[in-house]
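Next up: a single chain in structure tokens, the form predicted on its own.
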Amino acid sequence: MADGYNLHSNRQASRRGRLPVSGLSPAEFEAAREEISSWPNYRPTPLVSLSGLARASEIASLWYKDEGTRFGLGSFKALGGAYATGRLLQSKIAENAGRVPSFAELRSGMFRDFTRNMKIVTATDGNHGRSVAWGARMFHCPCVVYVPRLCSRNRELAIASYGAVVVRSTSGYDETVNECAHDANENGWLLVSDTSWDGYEQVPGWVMQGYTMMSSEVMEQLGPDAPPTHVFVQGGCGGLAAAVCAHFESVWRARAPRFIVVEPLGAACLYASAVAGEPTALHEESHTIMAGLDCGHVSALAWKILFHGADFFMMIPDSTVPDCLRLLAFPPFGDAPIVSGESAIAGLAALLYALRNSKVRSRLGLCSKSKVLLFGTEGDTDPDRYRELTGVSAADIRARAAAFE
């Protein structure tokens, strides 16, 4: 395809129901949702029906879960790695303490006397660290996050902004990873790591958990008698497609979607894994300005479930995202306003480029009745570089959005 676009069709695809998940079963799905659904403040964020757009594109419908306001964090990210955090705590201090604390106990401050001596660390081109951060604060620990040289001033102020130290590294996301992973070990720190790999696969799949909140919720705000035909999903280590992928054939079985991996051009790790059909890490250092993508090593524990679980995985360029951040900010067919981040946008990008490439459309099986679903995972988690690619400010867009309710 050209301009930056590809799709391969994953012919290892073995799904409907029989994807070889560890860690991520029902049970463990609904304890996710029961603790995350118990935590001060928490709401559903809104499934946004783009139903100008669908007409406009010739489909049924058109679902846009929209992340921005998730605990007042700005993304999904705020699930994963707080759960992740909180579980962590669990299994550490019941070595010392005897017994299991509650979620709650631990926000209460009733174990601080051991968690004030854990120090929880993590690496993160932005949200992620967000996320951990604030679960350290809330269940009272000492937290250090790692982010990679290229990462924004305001997302860095944002995870201090929660009590974190942060630390920045000479290097990009992946060598980030690995460094924060070896300081963790040598200091004997906790390590709450979105990405997994071999022999560290327990706390991502504890965020991966947290993450089929936001699927658990789209399932209730659709109704069970009424599944997508398609999803489209960001890639960047796979975490979140793995997990949404999985929660969604465990209850839709033989009616689940065809699932869509979108990746950006940059930082296609989770698509070249699928050409050569092993975990495959880019040959240079990822870059895209999609900054919650920019991963050039797949998570091992998401590629088991991707590689029998995905039907196609797509490329999509980075100079797409302008245009898709304008659409949502001011929609031509009478849709709400949405203000949506850099990385949100991926699913919506692809599916704009299948609806106007027959070829494609026809590949992927988009029709006058298909209903599909985006992940609109963050808003502005950046407010200037939102101001920077669409021209407005933030704050602009959510005051024409709540004149237009």
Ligand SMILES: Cc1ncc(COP(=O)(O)O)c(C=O)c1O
Given for the second form:
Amino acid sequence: MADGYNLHSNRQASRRGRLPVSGLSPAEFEAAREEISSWPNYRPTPLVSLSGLARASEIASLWYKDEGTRFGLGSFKALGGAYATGRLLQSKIAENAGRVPSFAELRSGMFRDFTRNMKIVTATDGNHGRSVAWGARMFHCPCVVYVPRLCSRNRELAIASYGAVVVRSTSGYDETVNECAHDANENGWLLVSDTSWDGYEQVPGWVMQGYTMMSSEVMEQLGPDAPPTHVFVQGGCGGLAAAVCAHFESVWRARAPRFIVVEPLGAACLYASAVAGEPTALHEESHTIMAGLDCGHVSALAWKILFHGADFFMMIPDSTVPDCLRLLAFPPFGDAPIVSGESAIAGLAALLYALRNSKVRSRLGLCSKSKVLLFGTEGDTDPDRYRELTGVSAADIRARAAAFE
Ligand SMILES: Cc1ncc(COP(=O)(O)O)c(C=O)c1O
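Since the structure above is the form predicted on its own, I would like to see how the form predicted together with the ligand looks, so please show that one next.
Let's see the whole complex now, leading with the same chain.
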């Protein structure tokens, strides 16, 4: 397809294959929801109706779950890394203390004698590391975060602001994940990765359970009788897409929406895996300006769900990013202005492409009755990059949004 867009229909898609896999059951979604919704300063993020854009696009409704304000960290990733950090500390402390401490007890510092001798580590393009660093600080545990060589300075500083030691690798994202896992193994550190591989699934499973706080909110905000017809969700390693897919399927069953996974052209490992019918790493180092999606290896756990659970895989080019950021910042059809980030707009970009291409529109089954859900997974997690790409400051857009209300 032209201009860096591609669409792949998943022939393996089957509702049966979406049934819960180990570590992602309804009871575990509920446990994550109960826990995270009790954290200090918890507030659901807004589900914004882009009704003007929906009308102009001749679809019934368009919803954008805006994660820019999540726990003050700027992205949905705040949910997963911090939750998994708490769960991992719980299980390690239980081995020595003889009982499982609650998250509230971990937060209170009651188990500091244990946690100060432990070390939480992770590798990240930015958002996951921020979440893990925040969680480690909340639970009084030292933390080291590995970032790839091209991680933006602002994202590195944001991680360090939570007290984590940041190690800048000389490699790209996938190699940085390997280096971090190797060092964790050598030193007995506690690895909190958001991607998984054979033999390492429990922690990434907790990360994914944390993400379903967001899908729980969406279900509540939409109301139980109103599942969307289509969900466009962006993929890095696939953890987010798989968590949302499994969660929606477990609740909505036969009414679950069509599921479209969207990736950047330069980092489309899920797309490549879908075409090959098995997990397939990119030959070359991945590269995209959508930093959160810059990933060349699928998560093994996520793949188990998406292999059957995703109906379509799409690729979008980086060139669409500035236009989509500006479309949300300066909505032409009377919707509220929104500050988004480079990785937040992938679903929107794919939808807009489908809407202006009649073949793609009809393959996806988009029509005047369609109710579409997008996940705006981050705000301006790098404010300088936001200004560079849009020509405006996020503060200006927020002021316009406040005036709009
Ligand atoms: C803002 C944002 N959106 C989407 C994703 C993709 O999530 P996953 O890697 O779980 O597929 C990421 C990953 O870091 C992200 O930071």
